[in-house]
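First, one chain by itself in structure tokens, the form predicted on its own.
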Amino acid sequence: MKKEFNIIANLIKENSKVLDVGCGDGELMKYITENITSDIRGLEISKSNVQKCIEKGLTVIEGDAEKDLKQFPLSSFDYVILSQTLQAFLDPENVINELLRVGKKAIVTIPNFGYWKVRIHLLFQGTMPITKNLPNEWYNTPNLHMCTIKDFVNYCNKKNIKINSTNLNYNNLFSQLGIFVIEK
């Protein structure tokens, strides 16, 4: 299990209603089902990942978050999770708005492009780095919108989105991953 999954699970209250957007193969959903709440659903664009979720006995819908979150009613979930996917959307602002419409709270994780090892690699190598959280080459990466923890915090402040996970360290230089609980 990824350390990130444990952190996310600890942010969710027991017996909450949860939607995991871009749930991948369902590993996070499975962990939450076994440890926090069984009332969890997934939304996943990849047919093969949807099949993997179904094989694990998980409830998942095949769909594109940029288009299909509209189908969910206002505040229909206590938490909506978006784990390391925001940077891959064409319109991340729309996705954030939909997360906050569908969920009472959203848990958003982002790879931090401001992490010190990324900065050092760019400075000394002059090329886009490959790290655990950024494993692709520049030409085959799904990342369209590079963002740092500071960028995300500034965005939330500008859009009057409340960040209420004060127990997490938002150190732009030393964190590989930003993990946020946000709400309107």
Contents of the next structure:
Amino acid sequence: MKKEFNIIANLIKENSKVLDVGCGDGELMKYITENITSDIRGLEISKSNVQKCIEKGLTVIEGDAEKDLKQFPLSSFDYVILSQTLQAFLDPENVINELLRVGKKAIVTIPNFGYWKVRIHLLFQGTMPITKNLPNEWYNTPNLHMCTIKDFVNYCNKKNIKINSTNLNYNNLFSQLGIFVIEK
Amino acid sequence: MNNLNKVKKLIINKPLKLDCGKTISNFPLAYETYGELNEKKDNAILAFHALTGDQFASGINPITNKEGWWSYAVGPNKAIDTKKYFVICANVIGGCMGSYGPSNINKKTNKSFGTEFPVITINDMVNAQYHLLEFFKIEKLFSVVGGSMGGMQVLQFVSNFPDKSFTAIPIACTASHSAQNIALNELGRQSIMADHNWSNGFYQENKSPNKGLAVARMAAHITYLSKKGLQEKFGRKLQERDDLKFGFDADFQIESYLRYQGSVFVDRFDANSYLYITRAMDYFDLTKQFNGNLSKAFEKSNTKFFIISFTSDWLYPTSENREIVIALNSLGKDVGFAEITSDKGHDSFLLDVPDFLNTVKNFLNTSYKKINEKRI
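Would you mind giving the form predicted in complex with the partner chain, to go alongside the form predicted on its own above?
Everything in the complex follows now, all chains and molecules, and the chain you saw is the first one.
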């Protein structure tokens, strides 16, 4: 069990309605289903991951978050989760707006480009950082829009997005991941 | 088709008002069941067949002596597991496997109805099959499931009876028959009607429009396959010959295959039924039934949906299946969706496509478990 899943799951109130955007193989959904709420579904672009979710007995909609979030009505979920995929979208700003429209609250996690190991890698090696959370080379990474925790906080402030930071540690230097609960 | 007297039939006494305005009563609905209805009567699945299907979804069809049309999906330990679920499948009205259709005898004339049979719709088919619930004393079905025209019936069923099924699986279908769909059906109908034997629909059993019906089947069969599937299976391979014969015999394997498909089809299907059922599909427009807003069709329902399409299906493509997903999502309904990779075209839902069969199996089994957990 990834530690991140535990933290995310603890942010969700029991019996609430949840959408996991980019739910991958459904591990997080499965954990939440078993422990927090069964009213959860996922949106996933990869066919093989969709099959993995179905094997786990999860409700999944095959689709593209950049195009398909618009079919959900305003505030139709209590929580919308976006776990480590924001940086891979062509238009992350649009996705954030859609998350905040569809969900009453959005839980967003990002791989932190400001993490000290990332900084040191770039400083001393002079090459694009490769870490546990950022395992790809520059030429094959799906990550188009890397940001740091500080960048994300600045963005939210600029756009008047509320960050509900209770129990969250977003120390820009020492965190590999930023985990945010945001709302409009 | 002489053994049709032996198939199971429910005689529906209650008058059924059809969309065309006519009312029918005292009519037969042929059906078959698989598995056993449990004591709680909560394990029933109503499976709807496609254009040329019938009530014999699984096992050996006693009329044709061939495997049932959905044998890959329905049976013991299969995706729709008959050890667990009670599967009911009925021949649609307008059909020719024992249900009320144009080949039935019109008591007023003592001849087949032919084209005097009333035009029926998907809505009429579903309303007739609803009587099966009363007959088996099933308060609520566990699932309604079907592909192609069967999928259309699934959509219509949930719309007509919003609280009569816990789950629904429409497969490779559409909420509204497209111009292309109508065009292809019209091609088949014209082929039948151009056969001299058709005689405006009043043909004798020993002089039926088999040529026209065979050509209709050949044309339709092409639409059920993908270009890639055809190319891989047949390519330009020659039929039992080393070279072209410079004539119009079946030089190519694909020609021979289509001719064979056409010839076996006429043995089991009635040409007038083909006209009536394709017409019902063409008239299907659930979106229009709700004044252009498909979501309204599902507004009153809490049925849990799973929608399935196939990558190589160009007859009912993913985009049209996705419109149903969008309509349900816009209401915040419980819906799952998967597009299955397959190069077997529209026919994929009838074939051994493991990802498809697993999807159905997992959705059904998980949903059934959840329903039972809630009860406890």
